[in-house]
Amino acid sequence: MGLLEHLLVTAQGTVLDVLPIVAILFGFQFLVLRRRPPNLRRIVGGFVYVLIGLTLFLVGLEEALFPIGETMAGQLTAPEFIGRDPGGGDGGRVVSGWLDYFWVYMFAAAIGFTTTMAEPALIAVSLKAEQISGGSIKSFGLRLAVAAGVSVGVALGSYRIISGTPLPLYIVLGYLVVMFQTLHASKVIVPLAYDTGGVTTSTVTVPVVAALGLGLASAIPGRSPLIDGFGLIAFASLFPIMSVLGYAQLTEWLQARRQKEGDNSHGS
């Protein structure tokens, strides 16, 4: 298929897909407001950049963002990079640990990270964090949180579709140590940390995590994408609210901290 049909084809579908949101808004908006909407053309050329911008977004998807994470993937797992003989093995297949892919989980840890740096929607839920806030959370000191978060939870996703051991071990150990913080947390940043972890998985993260998780899973013998290849979005998502926690709890113990010391110091 070619470039201009395979953009002819995603636009199609992409109008098929907006089109109830649009019949939503304007049936509320004339049969239940029984008004004529403001702006009506700004809101008419609005949409029709949302068709163009989601339908270069989902080619560019299919055309580089999910081959670079399967590429990456299948590269770093190759018996030739990992120092593996590929006649080897068991039944002539490569028998390997997990600690033979450690550039596998540095390779996730960097992607998670950097990907969550540049998420749109944590810049705008972090900008109107610090906006809220007065000042007192930081916007970069947020994502870099969130971004450490997603990095970790990578890094040991990968470990586990590695390893193969079950995905529901590593979400439910992570849900318990989240409600253990949840209970010595301040009560401020509580919902804040569980919103951070669902902007995490939006336009940039998903596609690249997704596809790496996917590509590990197709490279790694004895490994299944349908039953192993998923799962990494649900440690982008869980670990960002263990670590924005984490971040909170943390800046109050060194704040306590240093107001002890200046109290000591003033008695003294």
Partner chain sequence: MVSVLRGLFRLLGEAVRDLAPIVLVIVFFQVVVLQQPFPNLDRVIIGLVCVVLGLALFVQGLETGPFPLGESMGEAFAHKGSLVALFLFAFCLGFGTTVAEPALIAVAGEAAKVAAEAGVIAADGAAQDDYAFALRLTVAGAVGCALVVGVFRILVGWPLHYLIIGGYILVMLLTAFAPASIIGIAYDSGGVTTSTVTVPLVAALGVGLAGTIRGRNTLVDGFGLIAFASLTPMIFVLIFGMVI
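Residue numbers count along the first chain shown, from 1. Computed from a prediction, not measured in an experiment: that's the story for all the values here. Compared with the form predicted in complex with the partner chain:
- Treated as two rigid bodies moving between these two forms, the chain carries K260 and G153 on a single body.
One more: the block was the form predicted on its own; return the form predicted in complex with the partner chain.
The following holds one chain only.
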């Protein structure tokens, strides 16, 4: 498919995606609220920018990164790469030691981190958070914390597929950790932390991470791609909550300590 054709097809898809949203927005705006939104022309212009931007973004990703990323996920999990004889000629060793999967974990962590940093939905939420917190929450710092969480989450999720341990175990334990953190976190950060969990897994992250999960589950004997291939995205939405809460607690703790030290030095 030529680049131009690809652009047109994607543009059509994006417009079709946005059409219901626009219909709902304008339906309620004119039929229920019965007023013109202020700066209608600017708003429409903004939506046009968003649409063109998303289209270019998706086409570029599909041209440049997704094919390689998805093939890569398959190659890294292939038995030949891991060094296990697919015919079972290595004495029936079903699952190799975890070090054999070193590059899979590195890839999972690196791709989780980097795709999250480029996720447009996360950029939107973190910009909004920086705006309304008056700059006390930094957009870039928040995204770093989220990306670190996704990175750990996807790596651990890959370990789960490789080791074949049950998914609910990890998720339930994760929930317990989040509950514990919530009790000790500042009330200001909690809603934002919960929100970031939902926005991390979107346009950029889902295709590559899903390909990794399916690749892993089909390459490892005894795993079903249809059952074990799912669940990586759940990891990628749970762990950012922990990392954002943890990051907030850490900065708070450091601030309190610095203040205490400042008081002490002042007193003496």
